[in-house]
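Here you get one chain, nothing else, as C-alpha cells; it is the form predicted on its own.
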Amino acid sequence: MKLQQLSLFLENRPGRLDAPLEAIAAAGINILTLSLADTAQFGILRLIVRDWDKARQVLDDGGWVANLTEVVAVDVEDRPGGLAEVLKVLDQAGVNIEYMYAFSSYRPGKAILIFRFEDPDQAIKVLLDQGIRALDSDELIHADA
C-alpha cells in the first residue's frame, strides 16, 4: 500500500522547473500528481508517475539527483470535516505526518491524499484499523489510465 514517489532539488530560479518536466514528458511518461515547495534558494519538487523506474533513470540521464521515497495515498472524505478525521485518528495514535499533498484524481465522494509518514508501516496499520482506505499502488497508478 506504500506508493514511490520521485524527489528533485532544483535550485530556484527561472527554467529549473521545467526542464526536467520536459525530459519525462520526451520519454512519454505522464506525471499522476505533483508537489512543489520552494525557498529562496531550492525547491523540492515531488512527482508520482506511473513508470517511477523509468522516470529515475531519465532524470538521472538528464544530470538531476532523483531520490525515492515512500508515501501512501489515503482515500478522505470529500466532505467538510473529512481530513480532519484522518489526521485525529493518525494523532491520537502518536504519527508522525512529514508531509501530504492532493493527488490530482477525483473518485465520486473521495479525495485523494498523499502522505509522507515517519513510518509508513504504523501509519497504514493505523489508517486500516480504523477503517481508513489507503489505497493499493497498482489501484491509484492506474486509476485512470
The other form holds:
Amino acid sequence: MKLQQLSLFLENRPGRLDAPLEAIAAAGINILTLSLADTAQFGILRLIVRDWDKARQVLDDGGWVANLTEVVAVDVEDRPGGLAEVLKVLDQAGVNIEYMYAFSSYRPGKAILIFRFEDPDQAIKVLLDQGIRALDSDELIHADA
Amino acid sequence: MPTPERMPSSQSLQSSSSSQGAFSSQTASASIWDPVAETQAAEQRQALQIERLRALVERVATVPFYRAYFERQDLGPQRIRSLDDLRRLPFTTKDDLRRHHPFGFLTVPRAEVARIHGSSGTTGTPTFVAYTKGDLALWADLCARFLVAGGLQPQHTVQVAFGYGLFTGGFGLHYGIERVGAAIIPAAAGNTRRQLTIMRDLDPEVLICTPSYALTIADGARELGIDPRGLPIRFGHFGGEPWTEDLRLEIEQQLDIQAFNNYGLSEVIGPGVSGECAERNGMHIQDDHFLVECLDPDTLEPVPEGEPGELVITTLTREAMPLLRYRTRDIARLYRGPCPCGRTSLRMSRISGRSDDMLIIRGVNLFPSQIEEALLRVEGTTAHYLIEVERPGTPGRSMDELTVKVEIQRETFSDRMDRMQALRDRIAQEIHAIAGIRAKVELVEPRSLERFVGKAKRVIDRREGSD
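Show the other one: the form predicted together with the partner chain, since we just had the form predicted on its own.
Starting with the chain above, the whole complex follows.
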C-alpha cells in the first residue's frame, strides 16, 4: 500500500533539472509522475518511477544525492471536492501531511494524490476506515502499462 | 615623548580654523605633533632604535619564552650592536601568546598593569594585552601623532564610532584625541540613526570608525532622507579592517570628506602603529617605537624595499608586554624615501592581504577554521564547503558579504523542504555563534565544489584588486 518515492537535491539554476532526468531516461526508466519543490536557491525533485532501485543507482552513479521515501497514493474522483474529501478525513483523524502533490489519472474520472505522511501506516489505516484505499505500486504500474 | 600639556607648536594650527585650511597639504605638512621625534634624521633615529632594542632585550629576558631562547642561543643585550642583530631575535606568534595566556609575556608586576585590552576571542582563546600607565601615555601620544598628521586640531569635535571595550580602537583613539585637546563624542559603534542625530546636533568635523561603518552611516543618512554630503564631517580617520583605495574614494565621495588610513593591532599596542599624513603616500610608521620588518612569510627573509611581505613588529618601548618580532600576518610594502610632509619615518602601504588565511569581515576577524568548527556542530556538513567574500561595489552598499557554500551529503539531505531550510538556518546560526558574523548559507549539489589534491582552498575573496 506504500510507494517508494525518489527525492533528489538540485540547485535552483538554469539547466539543473535536465541532467538527472536525462540520466534516468538513458537508463530506460519511465517517470510516472514528479513534483518539484523549490526555493530561490535550491529545489527538491520528487519522482515516482517503476524501477526505483535502478533509478537510485543511476542517480548515485551520476553524483546526485537521492533518497527513497515511502509515500501513499490515493485515487479520488476527478471532480470538484475530490481532494477536499480526503483531506477532511485525514484532518479529522489528526494525520499530519508532510507534503502532497496530485496528477490526473490514466483512468477516466480519477485523479491520483501522492501523500508524504509522517506516519504512513497510521494514515493508511485512517483512510481504510473511511473506505478510501491507497493504491499499491502494481496498480499504478499496471495502469501505466 | 611630549608631555601631556604640550601643544603642537605650529602657528598654522592655530590660524587654520576655517573650513578648508585644515588639510591642505601646506598646513597639514606643518602640523606635526612631535617634530623632534617625527622628523629626526635617519642616523639619530637608528641610534635611538639600537639603544632601545638593547634595553628591550634586557627587559624581555624575564619572560620565560624569550629567556629560554636567549639561553639556547647564548644571546643577550651585549650581542645587539646594530639593527641587523634584530635578526638574531626570535619571532613571536599569536599562538605563542595563546600558549602563555593570559600573562605569560608580562614583564612588570601585575600591580603595574593599568589596563587590559584584548582580541574579541572569537577564535576560541582570546589574547589579552596589558598596558602600564606609561604604555597608555605612549599610546595616546602615538594616536595623537597620526590624528594631527591627518588634520586634527584642538578646536575640533570628533565623533568616535568605534566600539569601546576590549577592542583597542575606541579607547585608543579616545585618549589620542584627548591628548590633542579636541572634543570627543564617544558615540561608540552602532545605532546609526543615533549617530546621525548626534552629528546633526553637535556638528563634529571628524569621524572615527571602521571604513565600512562610514559607508553604513552614509546609507543610514540617505534612508532618513538626509544628503550624506551635507553632514558636518570634514574628514575621518578609518581603521580596524583592511580597505582599498576604491573604498576610500567611495567614502570620500559619499560623505564629501577626506578619509585617512591608520594601522595598528592590539598585540602590538592598538591603533597608532602607523597612519597617513596629508600627503597620503603611505602610512608613517612610528618607528622610534616600533621596528617593522617586511619578510617573505615562507622563507622569513627580508623582501626588497617596495615589495609585499609580512610585517613583523618589535615593540621597542612597550612596558607591560613588549614583544620581539611579532608576526602580524599582515601583508604590506615598506618605503623609505622622503615624504614631502617632512616626517622621516619608514612608511608602509595599506594592508593588501594576510599571510595566514584570516579574513577580516566587517571589522571582525574570521578564520576558515571557525566556519569548519560551526559546520562540525551540524552533523554531516563539514566535508566540502567554500567561503566566499565579496564587497559589492554599487554605491551605498559596500558592506562585506560572506557566503558559505555547503555541499549536501546523503546524511544531510531530506526530501522535506522545511528540514532543508532548517539545516541552512542552523548552519547560519552556528556560524554566528562561533564567529560573530552573519553569513549567507547556500546549500549546493554534491561534488559541485572544486576538489583539491593538496591543501583545500576554502576561501575565495573577491574584495581585492584595487591596491
